[in-house]
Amino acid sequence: MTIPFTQPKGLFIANRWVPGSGGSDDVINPATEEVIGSAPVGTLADAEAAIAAARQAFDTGPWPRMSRAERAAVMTAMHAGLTRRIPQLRELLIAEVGCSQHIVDAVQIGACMAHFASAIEVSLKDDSYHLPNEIVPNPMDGGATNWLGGAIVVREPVGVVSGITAYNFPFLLNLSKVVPALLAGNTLVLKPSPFTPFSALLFGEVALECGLPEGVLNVVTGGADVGAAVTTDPRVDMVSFTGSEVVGAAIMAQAAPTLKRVHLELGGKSAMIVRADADIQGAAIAAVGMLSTNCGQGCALSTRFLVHNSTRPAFVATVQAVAAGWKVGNPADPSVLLGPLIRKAQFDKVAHYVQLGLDSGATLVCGGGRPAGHDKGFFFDITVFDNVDNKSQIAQDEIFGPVGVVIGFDTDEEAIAIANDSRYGLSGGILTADAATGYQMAMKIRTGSVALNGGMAKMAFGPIGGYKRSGIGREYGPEWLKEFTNEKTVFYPLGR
């Protein structure tokens, strides 16, 4: 069976398909370990060509000089082109990422297109503004007539942006670079993860179809050398990266000598607080749902479960029962709720952390390894530890797998302190029958977002981003495009 979009024509540079100078690499389905296609591999030469194309397109091309409405029209055509491909894209993501179908539909694709449509609408609004007129003395002649002056503040595109994305939600992450950067008038070099290149190269196909000018969007695959090239080259004005904190810190260092703007959406170790008055069954289902979402490979997923000690035994027992009924397998089956990890290296990393948890004295409640009957693919059982010390590695490090830790607390203040005792600050949640108290607690948690009682309203319009080592800047929401612009003030005289 041929998976859609797994036979790309090459890298996409300056509106042309270019064979990867590094040859090609097989891409596998993590659920079956079967090859689904071969992707071109970019090199430093390809990165150089892509940067040059993006630089020329920004400096001399029409895209930055087009009106908001003109750019929005092209991007609306891109949205339509992607929409027409959703059935095939869905099939690709299930095989390329190994993600269960309900998550593909809701997050990998559904949320993406909502963000895209919202961003187009926002891009049409003129966000320039005038400062109050002001009378000032003539600086050339203090005794002469005063001057009357004003000023306007406008936003302009930053320039050439490099976008580097991770493997876990590839279409969403690639779109989160392409859409705001281009709508704001920038040009872009997009570098996807080598594990999930096809859903990035697809944007080249749609770019040609929608009439995007030459060099505005370039897609180059490759390894760390290509990543370093697009973060250090002085012709690149901004780097937008989604991935781990370690790589994010390296990118900041690489961008520092040329003082590039850096936008980072990094890791998390989010806490879900379960108060004594919470619905325990609902909380347990929410916990297992978090751990099973893309096999726990999500930076904003809550994996620290802070549970009031009076209900902690009931919570743990219910989580164990719910996890036992969660269907594991190939996401090609629509009834599967837990798919595989992306590769063996990630499987080995998760297994290492499980051993660290055991060594720390935590109690293994369920899971801990490969589920029975799944010898092929990189499957890992939903794994939960109880009696966990929040200072331990399994409570502090981002594991990026279906591993959760249960930590008890006795007071709301203690729960807030534990939640904030993390180098991360991306997301979190509170479950309680007392919404007012939950809201007050949410205001004290140092994270970019908090879901109160599962609330996810306005998801396509709410900014997402991190505190502390979870990143810099925000994605989505009404201010999203401003991350990719510079503010300029033009002063002018009035009446002459």
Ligand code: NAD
Contents of the next structure:
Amino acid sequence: MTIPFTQPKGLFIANRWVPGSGGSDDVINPATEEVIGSAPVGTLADAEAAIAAARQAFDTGPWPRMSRAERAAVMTAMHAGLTRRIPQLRELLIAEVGCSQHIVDAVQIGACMAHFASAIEVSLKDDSYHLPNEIVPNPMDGGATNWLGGAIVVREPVGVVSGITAYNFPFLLNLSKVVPALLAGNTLVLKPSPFTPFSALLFGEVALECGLPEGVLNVVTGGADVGAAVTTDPRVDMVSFTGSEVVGAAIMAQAAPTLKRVHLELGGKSAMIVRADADIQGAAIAAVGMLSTNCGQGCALSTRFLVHNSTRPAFVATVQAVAAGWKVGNPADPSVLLGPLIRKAQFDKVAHYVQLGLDSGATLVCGGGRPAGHDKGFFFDITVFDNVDNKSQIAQDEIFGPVGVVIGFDTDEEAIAIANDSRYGLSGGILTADAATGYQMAMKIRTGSVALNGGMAKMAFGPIGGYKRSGIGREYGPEWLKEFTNEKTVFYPLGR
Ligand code: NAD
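After the form predicted alone, can we look at the form predicted in complex with this ligand?
Then the entire complex follows, led off by the chain already shown.
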């Protein structure tokens, strides 16, 4: 059976399909290790061609000069083109990422199409504003009459943007570069993860169909060499990156000599605080749900469970019971809740952290390796450690697998201090029967977002991003497009 979109016509540069000059690479389904297709591999020469196309489209093409309404019309057609492809896209994401179907529907596709729709709406609003009129003395002649001046502040696209993305939610992450960059009038070179090329290349097909002018969107596959090219080239004005902390820091350095704007969405090690008054069954299901979401490969997933010491034993026992009933397997089966990790290297990394946890003296509550009966695919059991020291590596590093740590606390202040004792600051949660106290605690947590009692409302409109080493800038929400624009002030005389 052929998985949709796994036979791309090439890389997408200047509205043409071009063969990748690096040949092609097999892409595997992480649940079966079977090849799902062969994808063209981009090289420095392809990156060069894509940057040139994006630069020309920005400097001389129609896109940055179109009205908001004209751009929104093309992007609305793109939204419609993607919407028509959702059934095939689902199939692709299940096979390309190994993500379970309920997460594919809710997050890999549902949430991002909602972000897309709300961004189109926001893009239509004129966000220019006037400054108050001002009377100033004539600087050349103090005896002359004063001058009267006004000013308008407008927003303009930054220019050529490089969008570089991670593998875990590829369609969402790619869309999170395409939508704001293009709606704001920029041109884009998109470089997806080498593990997930197909969900990026399909944008070429939709771009042609919706009438995007030549060079506005370019998709080049490849690895770190292509990523380095699109973050160092002087013709690129801005880099928007979603990926790991280490690569984020490297990209900042790569972009420094040419002083590009850098927008970074990086990793996390978020804490879920379970107060003594929280419902333990609900908390345990939330914890296992976090660890199993995309097999723990999610930047904003809470993987540190800070649990009040009075209920910690009950929480740990309930987590163990819930995890034992969680269905593992190939996500092609819609009842599966836990799919595989992306590749063997990620499996080995997670196994290494489990060993570090054991070496640190933490107590292994469940999991710890490959689940029984799943010999093919990169499956890893839901793994939970108790009696964890927050200073240990399993509590401080982003493992990016289904591994959670339980840390006890006695007071709310202590819970907040532990939550904040992290180099990351992406997300987090609080579970409590006392919403007002939970709200006050949320205000003291140094992260870009906090979910109170699992609160998810308005997700399609809320800005997301990091404090500390989790990133710089925000995605989504009413200000989303502003990350991809410059403010320009035009001063004018009203009278002299
Ligand atoms: P990664 O950092 O290894 O790779 C991300 C991308 O960067 C890939 O496309 C890769 O080819 C490219 N790259 C690698 N080296 C580069 C270089 N020197 N210059 C330019 N590009 C380079 O990340 P990953 O393993 O694909 O994804 C997992 C990471 O992504 C996790 O840390 C996760 O938390 C993070 N993530 C963050 C968010 C967020 O919104 N904050 C969302 C999803 C994933």
